[in-house]
Amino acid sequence: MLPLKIVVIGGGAAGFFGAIATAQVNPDAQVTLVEASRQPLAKVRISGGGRCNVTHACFEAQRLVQNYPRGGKALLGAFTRFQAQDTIAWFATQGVKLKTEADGRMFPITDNSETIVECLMNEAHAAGVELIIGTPVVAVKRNTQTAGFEIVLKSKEILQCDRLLLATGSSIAGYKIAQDLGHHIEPPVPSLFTFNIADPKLRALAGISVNPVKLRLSINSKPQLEQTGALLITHWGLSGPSVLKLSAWGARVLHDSRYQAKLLINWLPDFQLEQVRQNILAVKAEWGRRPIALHRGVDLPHRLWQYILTRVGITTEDRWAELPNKMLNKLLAELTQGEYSISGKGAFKEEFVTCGGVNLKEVNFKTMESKLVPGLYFAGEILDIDGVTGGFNFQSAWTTAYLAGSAMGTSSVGASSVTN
């Protein structure tokens, strides 16, 4: 009996992972990988500013999908396969220790993401997974006599396979490549951005942080979403966590609506309205002929406090005793409400994450197969699913690459595990 021929595009984290999966659970199979770019595992290289964020410190299927604007639903089951615990214990097996940090993120205690790129790069080798690199697919056909595909690389060879795994992440090759055979793609676009804010006195404010705050995007008649975390303000506008986080569920409307939008900004989100009022109310009696500027009565950063004064008309010789309840209930409300107006996105460093892909009904997430084309198999960013900063988006790569690596070296030649 011939070997099984397995084909993987995409010399990312899901091709790789995917590559090794299937070389391990079929050790006779003939797995080849094909990356168009000299540099396989780039993006593995930049990410987590260069230390590689490999999975999130999340180990219930239940919680973990709660990180995913998209593919949430899609993910449960196929986290109760191979979840975070999964990554780190394979990780684990090849000699790479992962640690956590407060926030939950996981790091090679090595704080390098070379441990990474080595480890999948050291695997796939020993796992005798053939590396074509810096050599582009030009086109993908079903092989009708075989029900296998045929790749038709740009040096002109011809790769024939019988089992075929797309792991092109976001790429427009490789959205073409699952359009022409047949699969819908919903329309990329950026997730997990910064916001860009025009206000030169907010900028000048830049490095300043708080955590947390709650945030609001408004966008004409669209429900409200809401982040609370921290935030960082920057040169061009406002980041951190909770506005990353924010700008993932927003994803879709926010590019609708050509990414303006009003933001409303609670600086003070631990405490309810009353409790604001009540502790203004007290530093205006205690230091009632002391500049406003100077005797704050919320636990923000000075030059925030004068900010905000500012933006409500207080000047720097107002005193509290000569503040009117008019004038307070507008402090208040830009403390607890303020409504600043997003121009634009920014990026977020070299985290690029698109929202988009394959259409998730169209695959079954047990194989990762597809469900209208027999022997074709999706993971990571290709498909519909994109999770909030974390080394959640890692964690989806790992999962899917893993099952439809073992799906694919498992199935035999003229089988089929597509299901409905």
Ligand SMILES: Cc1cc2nc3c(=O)[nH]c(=O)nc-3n(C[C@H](O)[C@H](O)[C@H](O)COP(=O)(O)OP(=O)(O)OC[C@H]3O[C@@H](n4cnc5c(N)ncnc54)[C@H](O)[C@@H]3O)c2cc1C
Second form
Amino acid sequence: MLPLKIVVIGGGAAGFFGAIATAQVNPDAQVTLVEASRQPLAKVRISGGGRCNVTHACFEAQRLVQNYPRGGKALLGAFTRFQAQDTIAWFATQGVKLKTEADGRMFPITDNSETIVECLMNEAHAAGVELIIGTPVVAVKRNTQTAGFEIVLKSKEILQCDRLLLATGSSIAGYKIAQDLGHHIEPPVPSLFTFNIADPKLRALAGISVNPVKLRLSINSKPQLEQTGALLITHWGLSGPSVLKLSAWGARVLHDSRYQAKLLINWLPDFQLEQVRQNILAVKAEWGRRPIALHRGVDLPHRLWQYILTRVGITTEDRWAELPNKMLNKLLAELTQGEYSISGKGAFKEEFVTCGGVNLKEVNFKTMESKLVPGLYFAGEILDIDGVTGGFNFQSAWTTAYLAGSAMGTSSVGASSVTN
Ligand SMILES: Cc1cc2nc3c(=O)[nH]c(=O)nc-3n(C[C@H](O)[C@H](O)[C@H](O)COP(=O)(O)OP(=O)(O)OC[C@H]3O[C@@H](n4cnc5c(N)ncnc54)[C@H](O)[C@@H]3O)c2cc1C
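Return the form predicted in complex with the ligand of this protein as a structure block, the form predicted alone having already been given.
Every chain and every other molecule in the complex is listed next, the one we just looked at coming first.
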């Protein structure tokens, strides 16, 4: 009997992890990985600012899935089979130790993404994966005679295989292959971005961060989503974990609104409005003759306080004693629900992902096999799955790739037939 022929399209995190898993579970299988560019694992190399945030120290499937604006429900079962703890153990077996930072993000102890790239390259080599690089796949056809696939390379060469893993990330070419095979693609739109705010006075505060703030997104006067966390003022607007999370959860509605939205900022989410009022009134009573700009009643950076006052119309000379109640209420509103206009989407170079991809209802999450095309498997960002920042995107790539690889290599699993 001829060995099982498996082709993996895409040499990113998911493609490599899937190819290794399948070659390890079935050492007799012939595993070929085809990568379009000359540099496999390019995103791993640049990930996490060159350090590669491999995963997140979150070891309960129920909690882990809460970090995925899209795909969390589908991943729940998958994470019971392969989760962050398994990722740590897998890399440890290859001699790569990971460390956890205070916020839960996990990196190789070398702080160098090259460690992960080398590890995956070496393991693929050791497991006998054949690597074809610099060779885009232009089409995939089903071979009705063998129930396998014909992979058409740009060079016009055709590869035959019994099972196929599509791990082409967010590439249009990959979506098209999936579509041509009968799958539906949720329209791809960006996720994990910063907010542009066209206010020079705010931008002048670049570098100031406040933790926590509570953000509320509102589009066409309809409240949409909330996030609480750290906020960073930048040269183009707002960034920081709270903004990135909001951008991920709101990726689709923000795209549909052409990134025009209202953002309500509560600068003091740890306090009830009445508490803030009492604090301000206490300062007013104690410092009545002093300028409001110099004696703030709340714990916010001085320059930010002054900026908030200008938004309300309080000048640097205005004194507490002269502050009418109407202005005091305006100040309270500004502190707890200041309204900002999002005028566009910025870039977040540390981690950037695509929302959208292969419709999850069409995939069996026990094996990652297509429910429409026996023998076809999916892993990584090609799926309509994306996570917030913190290592969650790689974790979904490792998990889906491991499940796909293990299932593809095991001849008793999946509905596909095997050519002889
Ligand atoms: C700058 C940046 C930093 C990031 N940092 C982190 C991080 O620290 N932690 C984290 O969890 N996530 C991070 N991410 C997200 C993470 O990189 C992705 O979620 C992950 O790489 C997805 O892996 P993948 O294998 O599915 O896709 P990809 O890594 O995109 O790999 C897909 C591969 O398929 C190839 N391909 C596409 N079409 C074809 C074709 N037709 N024929 C052959 N090959 C093809 C591509 O060339 C590519 O190599 C980051 C993303 C960016 C952009």
